[in-house]
Structure formats: C-alpha cells, structure tokens
Amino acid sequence: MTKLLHGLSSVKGFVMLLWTNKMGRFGLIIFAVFAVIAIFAPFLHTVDPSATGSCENMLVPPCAQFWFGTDDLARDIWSQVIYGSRISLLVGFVAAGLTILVGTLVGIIAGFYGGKIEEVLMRIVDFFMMLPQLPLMIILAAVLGPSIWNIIFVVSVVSWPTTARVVRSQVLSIRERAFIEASRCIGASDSLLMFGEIFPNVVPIIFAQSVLIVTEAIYAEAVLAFLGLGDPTTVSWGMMLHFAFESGVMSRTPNWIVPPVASIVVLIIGFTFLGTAVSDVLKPGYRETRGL
C-alpha cells in the first residue's frame, strides 16, 4: 500500500512538473479533452455512429439535429467523430505499449551483454530501420487483413527498432557506472542488474519515447484506414475519410472532411507538444532553471 501511494505521488508530481512547461500544459489539456470525449462519448448527444438513417437525411448539412451533418448513408458525423477518438487513443496507447515492451527488452539485452549478442540484435534492428516504414505498413496491413488489432501490430513492428536503439545507447552508458559494478561485486544476477538497476534509470527516456510513438500510431492508423486497409466495421477518423473519398462527394461536403482531419491534427499536435515537454522536464537541472 505504501509503494502504491508513493507511486501515485510520483505520478502526480511529474504531471505537476509538466504543467509548469507551456508545451506540456498545452499537451495535457488536449489529451484530457480527448480522453474525456472518448470516455463519455455516449453522453455527448451521440447516437450509434454505424446506424444508417433515412434517405431524406443523407448528406444533411450541420443543423440542430445533426451538429456536424450526415454522410452519404445518413450516419451522424458528430457521433462518428466522437466515437472515433476511442479508436485513435486505443491504437496509440496499445501500439506504444507493445513497441516499448519489445524495444526496451531488446535494447537492454543488447546494451548490457554487448559482444555477439549485441551484434546480432543490432543487425536485426538495422534491417528493420532500413525498410521504408509506410510501404512496409501498407504491405503488412494488406496481407494480414482489415482489423484494428492488425494495424496495432503493424505499427508496433515498424516502431520498436527506434526504441531499441535509443534504450541501448542509454544502457551502454549506465552499465559502466560505479553502482552497477558495486551490485555486480556483491553477487547481483544479470536479470537483477538489467531490470532492477539499469531499467529504472532508462524509464525517463522510455516515457518520452512512448509519447512520440503514440503520435506515430495515431497518424499510421489514419493513413492505413484512409487507404482502405482499416476495419470497415469500426468507426475511426481514417475510415470516415476513406468513406468520404469513396462516396465521390468529398469536395462538396467539407462538414464530412474537416472534423476528422482537425481531430487528427489537433491530437497529434497535442502529443507532440507533450513529448517535447517530457524531454525538457527530464533534462538534468530543469527544476533548478525553473526555480522549483
């Protein structure tokens, strides 16, 4: 219980530290707004976003009944935008979690052991980093089939090498420090050194990296869905743009296009600012320069 309270206190302190940074404050506000929208979507004047309406309600412009108008199947665009935030946040956070898990594990093992193990792992990382990301994602998504979980898998496959390389560079520095040698001298095992001593010291860089991966995942989902590689049964901002393009009336229905595009752009900007703020806050001496 004491450890839990200490962890919650640390998280609260870190969030408050982010709040002192202008970019961090802006990013936190944007994230909070979209999180609230995603959680309370059923209470925000929404209907079933997949439910089609009657013919007279097709392509209706914004009005009192349909705040953002309707699409070519008379589906409420406002509801689609609201529920689409759930998919974007789901893809972003789950893909970031998988990416960080794999990348951190590979980076710590490669940096700690060095030698042939590092050589093999880094050559695998180099191979994946050499491949063009967007074509690779398109090919994998097309082969695996239309599914949100497949998109999450595809994003994770192309994103983990960057995390692995960043973590490895940190581990190479940390493993030479005196406290690691001291722990080794008293008989600490390799697993204890890697995950008990080194891992806590790379958490800050991992956290900063995970925030940036969220933005990449949100963007990738929108692009793949727009190209027709998303799940057509799932309402997302990318699928909204795909259906708008397929309808042939894209140029005449800005109320169908602007909301999902604006949502994607604002959310990505918010997480980008948040990632930059996290990097700034974690720099040595940040508290002292702000007088905190």
Second form
Amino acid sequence: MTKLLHGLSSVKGFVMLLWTNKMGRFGLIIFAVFAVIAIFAPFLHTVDPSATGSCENMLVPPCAQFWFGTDDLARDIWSQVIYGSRISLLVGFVAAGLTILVGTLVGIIAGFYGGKIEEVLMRIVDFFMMLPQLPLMIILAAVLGPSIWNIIFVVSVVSWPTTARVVRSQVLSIRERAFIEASRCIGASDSLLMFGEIFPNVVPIIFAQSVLIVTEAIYAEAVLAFLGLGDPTTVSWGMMLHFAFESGVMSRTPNWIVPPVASIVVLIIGFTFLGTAVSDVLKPGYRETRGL
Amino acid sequence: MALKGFAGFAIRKVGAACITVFAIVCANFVIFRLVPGDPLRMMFKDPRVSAEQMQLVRERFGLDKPLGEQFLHYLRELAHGNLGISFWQKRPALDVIADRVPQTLLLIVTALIIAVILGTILGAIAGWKMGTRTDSVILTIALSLYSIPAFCMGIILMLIFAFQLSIFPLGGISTAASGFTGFEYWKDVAWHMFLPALCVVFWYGGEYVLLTRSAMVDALGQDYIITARAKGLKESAILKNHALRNALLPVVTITGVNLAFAVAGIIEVETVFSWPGIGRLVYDAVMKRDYPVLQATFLVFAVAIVLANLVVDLIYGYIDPRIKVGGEE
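Okay, that's the form predicted alone, but what's the structure of the form predicted in complex with the partner chain?
Next comes the full complex, this chain leading.
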C-alpha cells in the first residue's frame, strides 16, 4: 500500500482505487467540480465579488445580469459564491498541510523515542483533545483578530493532536518490526530511521487523516465566518451567511442564503464521503475483495 | 498503588480531572496574554482613546503589574467565582452565563435524549441488516446528516419551515408579550423549540447511528453470537440479549467524550434560531467583542466537559470491573 503512494503514477493508481468505491467516486466528482470552479473563477460570468454597486442594484432578485441576484451592498451573489470556493479550498488545504506537518512530527517523535518524551508530548495531546474545539477556536480567533491566516492557524491549533495520536499509535507498531532493527544494526541514525524508514509506512494513515482535516477546516472556516469571526475583506460562504443574517431581510431573500448553504453542504458531504472511502480502501484486504 | 479497587480508581480519576481543570484555567489566562500586539488596543479600537486613558484602564485592571502577580490575582478572583465583568451588560460574567443555562439545558437535554434513542435504534437496525439495502440507505443518510454543519442544517430548516411554510417561528424561546401562562406557555415554548431541537437531533442522531452500527457489526462478529445461533435461539432473542446489549457498551462510553461535540452544535443552533442560551451568548459576546464573557463561556464549557467525562468514567468504572483492573497497571 505504501508503494502505491510513491510518485505521480501511484497517485493515479490511488484515485483509480477510490473510483472503485461508490462513496469515493461521489467525493472525487464533487472535489473535481469545486476545484475547477475555484481555478476558473474569473471566467465564469463573474465580476469582482467584493465590489459594491449602486443603490438601485441593491437586493435585486436573480436576473440575466446577476444570476443569483445581489446582496444589501449590491454585490453580485453568483460571483461571491464562485470566489468563495477559493477561500474554502485554500483554508482546507493549507490548514490540513500545517496540521499534518505538526501532528506527524509530534506523533513520530513520541512514538519513536518513547519514555519521558512520549509521556510529555502525549499529555499535551490529551489536554488539547479535552478542550471543546469550537469555543477554543472562537476565543483564539476573537483574540487574534479577523484574518484568513489567523483562521488557518486556529484550525491547525485545534486539529494537530488527533493526527499526532493516530500517527503515534501507528509508529508504535512499526518501531518493533524487524527492518527497523536491521537498519539500526547497520548504523542508521535516529533521524534516518524516523524519516527514512518509519515515515513512508505512516503515509497511508496520514493520507486518510488529511482528508478528514480538510473537511474539518472547511467546516471551521465556514462556522467561524458565520459567527462573525471571518475576515470581512475576503469573500467566503460563511461571511455571506453572516451578512445575510445581520441584514435582517433574509426571510425575503432565499437567493442570498441558498447558494452558500448549498455550497458548504455539498463540499463538506463530498469530502466526508471521500474520507470514508479513503479509510475503506486503505483497510487491508479491500483490493482482494474487489478482485483488484 | 496503595489504594485498591474502586476507591483508588476514583481518586486517580478525580486527581487527573483536577489537573486538567487547572491546566484549562492556566490556558485561559495565557491565551489572552500571549497574543501579538496589545489586547487593550483590540478592545478599544477607537483612536480617540488617548494613551493616558489607556494607561488608566491598564492600572484599573491591574494590567501594568508583572505577569506572575496578574496570574495570582486571576486565580484569587476565580476562587471567589469572579470571572470578570461583562463589557456589554456591565455585570459579572458568571451571572450573565447563569441566566442562560436553563434554556440551553432544556434544549440540549430534550434533543439529546431523542437523538440517542432514535440514533441507537436506527444504528442497531443498520448493523443487524449489514450489507442490505436498508443498511446502505440508513448509513448514507446518517453520514450526510452527521457531516452537514449544524448551522447549515438550521438555516435549511428555517428556510423551509419558518420562511416558506411559516408553520414554525423564526427564533426565540417564546412569543413576546403573549401573556401565556401555565400550559399555554409551555406549549408555546415547545413550538419554538421544535426546529432547533430537530436540528440537534438530525446532526447528533446521525453520529449515534454510525456509532451503534459499527458497534453492532463488531458484536455480531463475536463468537458468542455463533454460540447463540448454534444453541438454536430465535433471531430476536440473539438481537436483544446478545448483540444489542454488547453493542450498547461502547455507545455509552462515547457519550461523555462527545459532549465537546455537542457544545459546537449548541453554539451553532442557538445562534441560528436566536435561542437565548449559552450558545447564543457566545455569538452575542463575539459581536459585542465582550472578551470577559467570551473567556468565561470557554471556561464553563471546558470545565463542564471535564466534569461530565469524569462522571461517565466513574459510573463506567463502577459498572465494569475490567476498567478498574486496566487502570491499575
């Protein structure tokens, strides 16, 4: 399974493997659609999403010029939804990258060295896992101030411990295998053992974990923005909902609420299904039962 | 270990919980002081607030003292139940929170009971019929409901039932100035509670379906099920007395751990439906930049979770002797 993830050809192989799974296929399609939308946003009948318009263009219902109408500042809702996908995916992937980096490092070090180091690191992990995540993210975001990078930081702060714990338990079993002993005998250093020998073997579990964290980060960005902790200068789905709620006219403007809600829900369900599929296909014996 | 049995187990658990609470209290102090820049400047963004006035505020709240002294002061005040004064309401933050607790408990307890019962039943059915169409339908719906963020679910329900169909109120806990008393009043509250509770049931129930299903699948793979079948027991008897009973064990344990998860739902759902509980208070505090209340709600949530986990651990340790043995290694 590890070999599967080396190089580009193995990524293709892994995607093919996910394609054999019903939920995996569904998740991949949704992810692909949103990725295309995010990349080609400027070409999809959009205008500057944060550009405000004139008074007569405030809260117009959907029409040929504004496909989803406009909000109370006469901003084009269609453009906001399209550009919002960029923020969601950006936060999702950058936060997942940071989380995986820190979580994997802590997990490998704790699992490899054991003893006091492990004790201390795992106590910190346990403590973080005990804290209620959303309230912690809220106070951190409130104190740090509204910016998209603070949101990414806040999401990483609350999600690295899970990764660390998962990676550590995997490292504990790998550490005892014969090939580690063999490398040690020929004089491999600790860092070579950790990153040259153990790391490749935890890649599958990291991969499964990162899909989960991308999902969580997308959710976290949306909810923090909705609660008024987002960056008011960037356009995101959560921000749109926040403005709609604060405007006091949302009962009459479903065209303002439905698009961002639908986008959040579809993207998150897509990633959740993808996550379920990844952990399914990584289970030993999956390929055999499918006759692959 | 000198202490044996349940007493020793309980003392260790209580000790660990105390350490965690102390760590939370410290974290709560540190977060508001380790921020880059001046938190006071964040609070008083108005440029008309002069440097002298800022200095006065700093002295007034003891922020000019060394950190160690500030920390001791903070602990002393905390011990007296003083979590600061709300900027917004100008009264103790703890009082502000205490006013909101009953509404939150009413909503969450009602919704969780329904969610746990429905979720467990559906999850058990799915696990029992593993691999069939019933199973995959229940599983897909549960996974979707569980993954939809609670605030999105709330907005969807509000859009359909409050805006379009107008059969449920937009929010709040009771009709303002209705003059309802007694039964009429509670009927009104139930009517207001329907949508927020449904939202929590969907989302929390979805998780219970997933949990119970996997526990059920696990239990059905055990040897005692084969033994029961070999004895020629009826399927319903195997389901009730053998599979379900064992499947419920892990489901019960996870309830305590899941409270952190419930807290997130409470904040989102109460915000959407303007339900006057602690969750909505968090949103109001964010909007008003009411830092003392925000800090106090975090502390209350975190400590509540630690205590709830402790209670679950103790009950579980009392019921299941294996856990005590495991803890004494």
